[in-house]
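Take a look at this single chain in structure tokens; it is the form predicted on its own.
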Amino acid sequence: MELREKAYAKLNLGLDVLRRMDDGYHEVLTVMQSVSLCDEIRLKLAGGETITASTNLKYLPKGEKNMAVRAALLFFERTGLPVRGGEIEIDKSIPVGAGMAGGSSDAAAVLRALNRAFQAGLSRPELEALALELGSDVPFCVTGGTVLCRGRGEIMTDLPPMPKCWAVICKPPFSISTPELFSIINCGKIKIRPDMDGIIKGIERGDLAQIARRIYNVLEDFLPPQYSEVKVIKSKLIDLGALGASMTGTGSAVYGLFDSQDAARSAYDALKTQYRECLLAVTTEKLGLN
């Protein structure tokens, strides 16, 4: 049996982190949004109870430390199902470590597909019950689409599709850890956060400028000194007609929001030849599980 999904990168339009949880995490509010920027995941199931991964990045891990790998797993340990191993071949094209969620959405692609595949039943909720069990990020990449997440990001209010626009996207040479990162954060000094009331009304009325005006990461205020690239990211987009431009996630990669395909294609010629990892997307809306 083969089978095969995409697996959809995601972007952060603004992100705020309200408060220190007792149990360690932070509190974060943002609005995710999905991009055409994907994975290719092959599923080949063949027998056994042994299921490896492969990639076309040979530094990530083949075993268990793979989300892909767990997400199978997983969801044959949950349902009940007989284990189908095989191998799990995945075609990356969303940069690692960009806060671009490539190996959240990975992990849900695998749940879709296994769950369509052998109609197991499970309905979104209890697929994102499993998701959230493999990372915060997993819930969201389930379906995609244009979402309010709150708390670690699994507590999912689904929004109107946001208007069609291009993503120019571009990771420097570099990644941040998302513990360090997050380690170093005093919400009490955050002086400047997104509107995201005012993200939210953009999207309800389908109006591109009010959102890409607002957006804003308050993790950019937090980066170390080495980490500068970032803000030299942003301000190269913005030149470049970029209606607005963020950080990701916790990064690195930085996004500007253009309203024509021209717009992103022309910034993304005159990016492309300073970073490697340049890439070019649309907005996407929400998957169905059938």
Ligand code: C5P
Second form
Amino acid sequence: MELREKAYAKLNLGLDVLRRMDDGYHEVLTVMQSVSLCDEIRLKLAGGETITASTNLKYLPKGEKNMAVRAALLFFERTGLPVRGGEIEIDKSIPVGAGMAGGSSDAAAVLRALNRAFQAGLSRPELEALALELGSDVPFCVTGGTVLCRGRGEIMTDLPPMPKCWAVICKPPFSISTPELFSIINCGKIKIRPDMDGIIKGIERGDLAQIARRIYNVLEDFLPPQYSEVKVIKSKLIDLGALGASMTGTGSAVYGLFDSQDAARSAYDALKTQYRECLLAVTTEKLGLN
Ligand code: C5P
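Form predicted in complex with the named molecule, following the form predicted on its own:
Below: every chain and molecule of the assembly, starting with the one above.
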């Protein structure tokens, strides 16, 4: 049996951190948006009970440290279906350690593909509950689209699709660890916050400029000095004509939003000469589960 599924990247349109919760996680308020940039997943299920992952990036884990493997094992465990061993081949295009939910999206894609292929009949809320056991961003990745996310990210309210636009995404030559960045933030010291109400209104009105002007990620203010390239890339994107620019998630990738493909392409061409991991993507809408 061979299954194929695409795993789409996400961007955070505004990211606010409200408080540190008793369980150590942080309560966030953010709009997550899927984009066309994706990993390609191929599940080759044969027999046995062992599931392994292989990717075009040799340094990624092959066993249960890989979220895609964990997702498959969790699916079989919770549905009670007999484990079908095999290999999950992942062709990675989403930068790793970038704040774009690469691993989370791979895991969600595995849940979607298995649910469909084995006709397990898990509903969207059921899949999202399973997804949360794998990580905070995985529930959003189950269907993606344009979603207001609260709590750890799992309390989700669907928003209308944001107006179609292009994102130039640029990752500096370092990754930022999510737990590490969350461990150094101090919610009492956040001076500027994104205008989340304005972002949501912009989405409801289909006003890209209103959204782009308001995107801001509070985590940027806590970046240690060795990550200063994040701010440099942001300025470059604005200079190159982006309507707004921000770090996504816990970084290190930065994106700029453009209302025309040509303008985005010119900015991409300019940045590509300076940064190896530079990508061009368009916003995408929510996926169906069937
Ligand atoms: O949920 P996930 O495994 O992606 O989170 C990784 C780490 O990031 C958590 O262990 C936690 O330290 C931090 N985190 C957080 N608040 C969130 C999401 C993640 O503090 N909302």
